[in-house]
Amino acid sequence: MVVEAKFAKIVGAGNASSQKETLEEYSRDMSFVNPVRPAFIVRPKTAAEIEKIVNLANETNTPLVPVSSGSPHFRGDTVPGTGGVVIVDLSGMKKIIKITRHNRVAMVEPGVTFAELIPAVTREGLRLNMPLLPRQSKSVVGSMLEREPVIMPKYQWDSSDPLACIEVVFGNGETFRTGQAAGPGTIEEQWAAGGVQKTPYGPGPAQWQRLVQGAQGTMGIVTWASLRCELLPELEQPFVVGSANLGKLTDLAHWLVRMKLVNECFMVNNTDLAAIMAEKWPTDYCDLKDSLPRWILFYNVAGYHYSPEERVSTQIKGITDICKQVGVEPVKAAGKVSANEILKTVQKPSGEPYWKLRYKGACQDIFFITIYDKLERQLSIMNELANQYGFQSSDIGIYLQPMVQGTNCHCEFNLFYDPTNPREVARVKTLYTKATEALMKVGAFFSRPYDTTARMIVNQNAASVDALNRVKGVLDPNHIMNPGKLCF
């Protein structure tokens, strides 16, 4: 009680909690990781506040766990790996720093959700290049130090972006910024120079927001982010492609990243796309889904500022000649569904519920990252897996996104489930550990381990192991960051 009562007063009472409900809600998610509850909860408003924070947990051996996002959390990096957690509660920092449309760069605190920063971007001329769908309480900071894919890959040049600088408290207590917010000067001092925080290179040559990203909160806390911005399009026309041939969408898809001819561009299956659209449960989900092809290539052209409409018919003619070589056709409408309708859905946070919950209240994801050649044997080996544990395969969700130029892919298994039903519950959990084994072997790559295949999938590498504990004694030589996660 003594060490809660040294945490509340950095806070002030009225943000520290270690009430039983509050806690159990931060005791669990929805993933199949075991529930632990927290000691306390603290709501810090400012970076001043975390740094006391990380130092007096260094101080007492407090483990502390950073949350950002609002529930429901889904991937077991926010229940506690061990007793006696002290939760950093960081979705009451809802600053919005700055907007600046002529470097195409804004800088958020991690309070900030993709519902409150869309708005804001886009009074500036501004839109973000964001993931599919994310949930309305979803940190838009919190988002990007997890990689999540995101729509409009040829905006993607690097697999940190749109990532640019942070401001990170390391669990030793040290505040650091960096890329172009390393200095010389303060932000504000910066910014008086004509400053940007834009650039993620340095200090030096090294980009050290690697070292968070990813982390799940093992290395630090971050305070403050900036990220790239896209410019809001004046003229957009989108287009859906349907076959029941994958391969085809993928070398359509391959073409118009290569190429830079569209902004978004996403392969989803009729089970994902009619979850997204539905309206109506279940009517509406059978009926359309019924009515979509196998698979759907979704993409979106668009015209800015100058020659907005001969740009746009310019593109959608190279589109067509590719489309003819492929051997597919774009239509505006894909069964029941219209391009537009999917072009305003995807350019905003899901609608409540959250679209992996609409169908039976629980959803498990299965996400790595592959390139097409291999594409074809891990939906054969996913498919079989599931039939053998006795989950219908034409019931699990995908969604493939080009990453990085396209270079590579986001592929995602959406399993979607009955959380009240136990032999549901354990169906699933049984088949997500074992597809996971199974589709390392076949060139799937984890790069964003979570729950309980983490220590699977990081342990097949002991001199990554070795590297990062080698970080982690430097950054949080007390462990205090989320123990338990990863390979800590």
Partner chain sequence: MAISKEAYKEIEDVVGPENISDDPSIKDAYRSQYLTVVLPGNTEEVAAVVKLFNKHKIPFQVQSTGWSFYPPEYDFIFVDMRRMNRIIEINEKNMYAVVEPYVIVAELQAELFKRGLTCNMKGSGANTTALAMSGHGHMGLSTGTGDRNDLATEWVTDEGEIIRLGTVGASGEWFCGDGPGPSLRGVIRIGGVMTKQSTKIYHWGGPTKYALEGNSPRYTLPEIPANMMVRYYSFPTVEKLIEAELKIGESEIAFELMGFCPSMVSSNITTNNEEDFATLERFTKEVQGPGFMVIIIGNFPGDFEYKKMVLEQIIKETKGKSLKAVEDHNAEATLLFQCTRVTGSIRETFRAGGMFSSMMVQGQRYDLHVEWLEQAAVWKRELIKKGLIIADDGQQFGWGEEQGHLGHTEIFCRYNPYDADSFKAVHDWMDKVAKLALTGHYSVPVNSALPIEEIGSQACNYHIWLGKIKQAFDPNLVGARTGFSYVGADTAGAHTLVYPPKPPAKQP
Contents of the next structure:
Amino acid sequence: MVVEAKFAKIVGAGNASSQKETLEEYSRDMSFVNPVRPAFIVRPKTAAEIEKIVNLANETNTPLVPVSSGSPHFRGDTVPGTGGVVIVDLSGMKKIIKITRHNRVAMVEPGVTFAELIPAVTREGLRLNMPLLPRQSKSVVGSMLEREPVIMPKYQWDSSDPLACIEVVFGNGETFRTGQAAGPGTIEEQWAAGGVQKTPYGPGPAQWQRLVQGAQGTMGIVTWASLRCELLPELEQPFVVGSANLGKLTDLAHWLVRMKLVNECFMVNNTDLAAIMAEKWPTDYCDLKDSLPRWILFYNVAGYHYSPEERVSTQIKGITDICKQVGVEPVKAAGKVSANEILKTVQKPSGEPYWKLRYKGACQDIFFITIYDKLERQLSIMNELANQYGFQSSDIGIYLQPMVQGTNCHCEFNLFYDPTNPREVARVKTLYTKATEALMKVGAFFSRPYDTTARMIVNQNAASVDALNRVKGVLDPNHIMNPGKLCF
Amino acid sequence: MAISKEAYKEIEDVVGPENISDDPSIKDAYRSQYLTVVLPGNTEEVAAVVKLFNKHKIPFQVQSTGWSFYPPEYDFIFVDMRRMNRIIEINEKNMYAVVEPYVIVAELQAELFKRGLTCNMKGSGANTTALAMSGHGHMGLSTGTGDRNDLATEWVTDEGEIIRLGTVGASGEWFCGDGPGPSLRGVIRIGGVMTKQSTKIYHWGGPTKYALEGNSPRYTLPEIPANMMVRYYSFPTVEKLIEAELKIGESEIAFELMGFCPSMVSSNITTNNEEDFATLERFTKEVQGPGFMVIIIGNFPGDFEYKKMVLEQIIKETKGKSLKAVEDHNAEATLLFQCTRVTGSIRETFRAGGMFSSMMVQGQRYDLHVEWLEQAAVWKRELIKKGLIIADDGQQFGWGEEQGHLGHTEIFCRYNPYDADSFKAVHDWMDKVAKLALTGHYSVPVNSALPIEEIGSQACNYHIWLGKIKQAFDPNLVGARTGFSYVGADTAGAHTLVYPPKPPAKQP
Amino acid sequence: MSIEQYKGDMEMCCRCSACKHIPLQMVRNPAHSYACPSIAKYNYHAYSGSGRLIIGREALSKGINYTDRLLDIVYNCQMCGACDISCKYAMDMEVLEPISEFRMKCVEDGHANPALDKVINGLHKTGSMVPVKGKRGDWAEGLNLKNATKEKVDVLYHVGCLTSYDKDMQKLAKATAKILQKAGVNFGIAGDAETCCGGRAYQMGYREDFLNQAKKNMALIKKAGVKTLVTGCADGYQAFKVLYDKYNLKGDLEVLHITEYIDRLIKQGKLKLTKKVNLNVTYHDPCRLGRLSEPWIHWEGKKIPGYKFVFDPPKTYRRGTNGIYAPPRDILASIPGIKLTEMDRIKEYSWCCGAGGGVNESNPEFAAWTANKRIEEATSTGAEALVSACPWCESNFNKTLKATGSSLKVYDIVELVAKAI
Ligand SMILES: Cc1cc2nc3c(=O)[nH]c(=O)nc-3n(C[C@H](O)[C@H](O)[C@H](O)COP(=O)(O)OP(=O)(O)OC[C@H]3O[C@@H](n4cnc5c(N)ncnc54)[C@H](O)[C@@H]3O)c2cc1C
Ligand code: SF4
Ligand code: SF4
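I would like to compare: after the form predicted on its own, may I see the structure of the form predicted together with its partner chain?
So here's everything in the complex, that chain up top.
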């Protein structure tokens, strides 16, 4: 039997494909990564199938690339880094295994999208700590494995949140469960004893989930993940604060997050907010953008079961005092955008088409982690470089997300561009690389490096590369998993 | 000399003659006849000596503040991190602090209080390392746990390589410990030496320092600072207690919820054993069932009023009863300053008998372990009846972490370790309780109680995986068998079998 | 008294290391969080209170293995008792007592420190802990003080070795005399008949010499028929008040430190401080006037068999709660113009000046290091002067200051009182 047939046998012929168009689809994404056509696509439905796939891959020395979300992909991480790859497409694994209100936890398979999980948790009185407007096809598990920033920093205790436990088939073909899920006994036995799969760390002194998060599928394949959920508020009062002075807004954001006064909390520039909120293009977009202050801080005050009105009004009063000290004024609308509309929008995934594509059809993100003190310089460097490489700097969308309860901040530049215009593509491509390099020099930390810049970023820290390779050597000794990515 | 003269000399050349010793009296004080002590002064020295340990294949163990150090019974080098005791940075706006291993939490917290901030602390308390080591403590509800507070870290591997995680490796900044790529935070607790670490810090609504009056051991506050309150509630049933605990977590009103049983409250507020036992007797008569202590801190007056109001409502709904003795000014004050600075842990654990042994589950909520630990408590009371351990109320206790998302449960016996009967009884008890954790599928028990194969085979063979990772970083197998565990106090037990049991070298 | 007696206490040590720091509740500044000079300087756990107990515990089971390092550990300890207080914030156990007994055992076993031996030899010859030039009572020449061995007085002022013989310290005796005269106290000194209290010999590990001195002193006091003894030296104060009592030698003698006595005189209206002394000061609590001055508690009992560390009859511990903390502060508050700013480590958790336990003799460098830490702490308060109430503190601070060239001034509290009257 040829290798492909063996893979097909595991998942059943209907779940395998080597059709040219399908392979073509998986060979590229919207990033600048060079297309490489995979050899074969499998769509497993169970963990057992996945384990078999990984074992077969080890026997046959076949590289595997796991994919959970549907297209469009943006980061090049699912584009094969080498020839002969079998794509393990998990997007069909859509079971929502369990949601427990009492424990504020959900357990899902990798194919479950935000659009699918949100209504399910809502029914239980729970909600997700979401990234900002993920695309419709984005896998919840995928997002967590990528350590995507989430919009409620107050509930992000650790950068690994909201991920709780995972079941993972490591590259060597063995299945492992992390954190509380590890044992004792099977998941079913744990449930029978009243247990949940929520504690992320252990067993033992290792924190296994951290080795899989951020790995872009290079360590193993996750068959399910559990995630912490938050309670649905009974009352919400969103606000916006506009200013030309970003320093004032980061000051305010610091206090709001520090004192855990607000749920959703992030900052965007006028370009991004207009791109997010515009309905009619391009008229709405221009109007909105013109109506907006340069920077907008959005936050949401929430009340839960006990006296929600009183809680909300108390917090608002506290926030008002802070605002006075900072010298800003919270309002219910910025320009033509109301805080309520923003809230409604960001509590769901993006509508179609994906918001980043609406403006020009494509978008290249540059994102990194930073701290407020460094932002000003980083922003000005980005502006300078944009000007230098012929990209209108006012066209850059900027998203700032306080993270991990205020210990750092995700900074994201959205370079909207027209993919059909080769000159624009070339400009963005150059700007992307140059800006990444320049920003690194001023303290921008690319914790999740993707595509063409990944190697350059990872290789900056040789000791860390060495350590990662030692881990890799244990979990995926034959380098089956997504070769060519990061430093592997 | 336990290690060769040549090795000794080479290490001495790195740290200086005053920072290495194998004198018998130094050994005595570290409670092991097998060790040679090295006191490195900076990261480079740590890396250099660890390289020498590898060169000479000498096993080593590291200690920060030594709260859970159990010396192994083979010749080894003991790396005492005492000299590395600097607070490197406190970044207020970005909510982190960077410390070396021998900064104790009392020191860091004192500096943080001045800035309206505080930090996570292990239950062992104020003179434990401020590194975000694994470990859980009183303020877990609002400050999480050690395992989840670390940001960037400087780590010397068991081979002596310096690895700088996250931002500190990229730009020398300390604000993020993950990446680029997978987070090595996943492995830094398995071994090696943490030499510097950035840890998250939190808002503190209390005073910049407590205006304490009086003299040791009975300090007090002239008045309870604004927007602060401590109460102890007991409940008719454990179900009601759990309901209250969850509601408090979910409503985000408490700064601290510590599942003290009455004996822990009485130990905390009393200054000697006799007073402690008498107070406990009073408490036991007054409480209606299991209970917990809550500390409310308002960020501003309105916030405090709201939180207080919700607390009252929850307590009413769950039929909680406030322990009057804690409403007394001195008791409330003592609990407040002692449980927010965690300075009473020794009163709670060691004072009565000299030792305590604990069965605990870190990270998992109390409600999941009630059945298991109630059984443990039944067995514990049998020991009390036989006069083998301190007669406290025999209860398990727990607390919520991260606003009740996670939690901690524990039960311990206090006893005299020099009394052979007590010692054996407690260890048999630990064993029995650990076994029940496994057979009942409740949790992975503290690993020193049972052989690691018995536990690991029930938990995805994690011990085998861990062994492989350890070997990847420690090919010469000179590092510690333990690493710092996610169960803070169980470092006596190895989490892997890759380290051969090493017989002590013959003393020449 | 013997080390064996403290076996249970030494076994109680849980290695929590609270004894390295001031009571943790009081840690307000990382720079001033340590209580024990010895661990702060020498770093090995052996140098902490806990390390000393564990070494003692081991010695009980397997005998003492004398090495140079062991003696280095034993004698690099100021016997300041800070470890004892910090431990007893939480624990019911003795710390300083077994440490002290261990040192005595070393001395008895013939492992005395040579520098200390020299001092004790001097004591044998001269009855003084400091080199003797001239006669003990010379400082009082021309002051017309009563000789308590010859005349009936209400109060015997025990001057102490350092104050009597050290040219730089005699000013304290003169100031004290001036104050007592001004208050109209019927007091006297023993003049040349005065002999060392024995307190410092005790700290150094020489129990027998201490007892000899104590007996001599009590005989003199008995003969003079005085009921009240005032001392200006914290070491002397602790010796008369606590140690004599511990060995059942004190009888019903009332022992007062000069600060207690002045405070009493002020409060009784017998002493008026009227002159302005414009000075920003900070106050250093001498170990033996502060935490170690609590009355001795006579207790004899047995551990109740079983698991608890409790006794029949119950044992009351000396935890430093009742040291002399208020009187010196009250006096300072009564001096017009004085502004007191407290240091981070005060009262029962004060940092030793460095001279205790004979360290100023056995390891002057360590004594100076310790003093220096205190001087830094005092300077950080913004004070112009460091005020103490013990000549040993003042002398050690002054020596150290000279070497550093700091502009901080050092006073004994009696000097300031003398200025104010
Ligand atoms: C009375 C008492 C109460 C306690 N209560 C709690 C509690 O409530 N919650 C809790 O979590 N724990 C508790 N503990 C356990 C203890 O506090 C924790 O284990 C704590 O993390 C110990 O820190 P340490 O630095 O003192 O440990 P150490 O004893 O110094 O070290 C512990 C382990 O970590 C390793 N290690 C130490 N420093 C380093 C370093 N720099 N780099 C690499 N490895 C290192 C050591 O080799 C050792 O294996 C308690 C302990 C006691 C004695
Ligand atoms: S002497 Fe006391 S304070 Fe020091 S370690 Fe031992 S028990 Fe703790
Ligand atoms: S007596 Fe003083 S110097 Fe000696 S161990 Fe105790 S605290 Fe340290």
